[in-house]
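Only one chain is included here, represented as structure tokens and corresponding to the form predicted on its own.
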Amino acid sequence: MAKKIKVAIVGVGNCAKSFYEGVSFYSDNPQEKIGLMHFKIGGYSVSDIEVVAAFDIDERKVGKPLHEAINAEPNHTIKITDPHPSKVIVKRGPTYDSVTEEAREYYIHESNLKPVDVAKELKESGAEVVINYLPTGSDQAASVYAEAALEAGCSFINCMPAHLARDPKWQKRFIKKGLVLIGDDIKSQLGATIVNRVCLELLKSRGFLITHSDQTNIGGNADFLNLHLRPHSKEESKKASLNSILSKDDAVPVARLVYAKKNFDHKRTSIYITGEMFGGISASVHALIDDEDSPNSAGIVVDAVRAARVLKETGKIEHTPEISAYLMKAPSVQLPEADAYEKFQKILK
């Protein structure tokens, strides 16, 4: 029987809700393969993931068992299943830059409790992998949690756009301790960036010059409001992912994030690409994606958690950048999707 992969969650929002409910669902249905990109990674199933610690700053979540906190306001995303009852109590994490004044006004009720010593809590919980679900723009807070992970001997999965995995200094520090740093900015299982990249890769492989590339994401969850207030790092990671497969003669891609409260966690994405083919004749691609934002990322994170365990277990930490290229929008090394998938399979087989 595989040893449990003990995980700590930073930020008990919609993504954490989908992740925890997803682990509950696949634990109750251990032979279910539908919806999983990888049924097993290095022998580990989704059911081998165990959440042992969680941190947040909202008074409606802090102090509650995890299975209750994931359903507290302002979380609003589709339910996957009834989550397993959890003995994990959500601890009051440090705030730093993880919340803006506008966010406090709109949807965050910040706890007046004193923040805990995160490294101490990680050590006592036995966590070995930390999942960073902090909102976009929380660069200082992300660094603080990464420092705590290093001190506690935990690998770190950076699901937001803060420059961590792309920073050679951070990578060296984790490698020196025999730990894995996967990031930055989680891809969706079927998201705007992955669909856009595949379309652009196809057109480039067929000899097209890209004359226009436009992507608009519309959503209404708390993260989208935060993205609306602090869009720059997210837009940067999306553009970096798309630019990596274009030449200097192609049009610079445009990526927009639009907040629409009525959408809640439902995301609608429109992609419009035009190009010139044989003889300079114009052709275009139009795509519309409707999805639930948080479950779409959870399918990637369950792979990232298992990959972190296997990389450490097999002594292949130096291959983390290739693994990140498959799972993340803004890894330290960008690869074509097919190449990233092939390397993921080969490294973690």
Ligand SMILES: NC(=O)c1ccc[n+]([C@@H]2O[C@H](COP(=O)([O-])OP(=O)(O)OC[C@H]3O[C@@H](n4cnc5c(N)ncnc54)[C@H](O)[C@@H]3O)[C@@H](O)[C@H]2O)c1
Second form
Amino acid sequence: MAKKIKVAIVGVGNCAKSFYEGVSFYSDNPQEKIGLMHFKIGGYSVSDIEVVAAFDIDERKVGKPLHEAINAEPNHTIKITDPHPSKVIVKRGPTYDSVTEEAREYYIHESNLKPVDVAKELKESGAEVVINYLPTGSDQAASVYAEAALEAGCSFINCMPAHLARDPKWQKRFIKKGLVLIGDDIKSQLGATIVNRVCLELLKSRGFLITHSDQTNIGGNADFLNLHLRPHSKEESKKASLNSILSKDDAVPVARLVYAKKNFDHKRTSIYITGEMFGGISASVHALIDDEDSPNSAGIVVDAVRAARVLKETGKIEHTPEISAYLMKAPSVQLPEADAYEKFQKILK
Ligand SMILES: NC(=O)c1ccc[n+]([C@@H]2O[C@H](COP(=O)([O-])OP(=O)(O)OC[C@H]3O[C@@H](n4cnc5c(N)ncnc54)[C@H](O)[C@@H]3O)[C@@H](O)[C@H]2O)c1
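Okay, that one was the form predicted on its own. Can I see the form predicted in complex with this ligand too?
And the full complex, kicking off with our chain again.
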């Protein structure tokens, strides 16, 4: 039987809830293929993932077992299944730049416990992969956790837009230690980014000039309040992902993030693209996506965790950027979606 892939979670928010419930669900239903982008990766199933450590700073989560912490306020994303009981107790991580004043009102009640030594906790837990689910904008905190992962000998999956996997210095440091750094910023299973990219790729491959490209994301969870307050890095990673498809004559893509109402993990995205086709005649595409935001990201992270193990095990760490191109919005190398998918299959088969 395959050895378990031991992971640590940084940030026990809505995405962590979907991830942990998803691992519980596919472990209870080992033949279930629906909803998975890959049933097996290098021989590993979702049930081979085991969470062995977790960090948060919210007093409603710190000190609780993981299966309780994922359901503590203000996590409200849709339930996948009853999570497996967990012996992992959520530890108090270091705060740095991860809390805005607005978030303190409801979304984060900062614990007054002393932060633990993250590297030491990681080593003691036996974690080999760290999943970074910090709020967007916590760039300093993200570096601190990445540093701890390096010290503890863990690979790192950066699910938020802090510049880590895109930064050659961080990449080199992980590679030098034989570790994998996948990132940055998850490209959800059916998210605005992938649908927008596929629409633009289609129009560009069919001779269009893009005259307008607009994406509006409306949501209402902790992440959306934070994105509304600190939109810069998310908008940058969304735009980078779209710009890589366009040429200089095409209109610059616009991506907006709108905070709707408290405790609403449902997301609605509208994408509106206009272009000029044969003879300069105009045509447009209008797409609407309705989804639950957090499970949409967990479907990617269960692949990223298994990819990290397989890249390391098969000595293919130098192929991490292509794997990130498939899974992440802002990888160090952007590839057309079909190429990224093909490379993922080939590298990790
Ligand atoms: N589809 C998606 O949901 C999606 C897609 C792409 C990227 N992301 C990114 O993933 C990240 C997580 O999203 P989420 O919806 O789970 O957010 P969330 O706000 O629900 O969860 C963040 C968690 O981090 C905790 N936290 C804050 N500072 C911390 C610190 N210093 N140390 C440890 N924990 C800390 C918070 O208390 C909270 O529990 C965000 O950056 C988001 O932008 C999400």
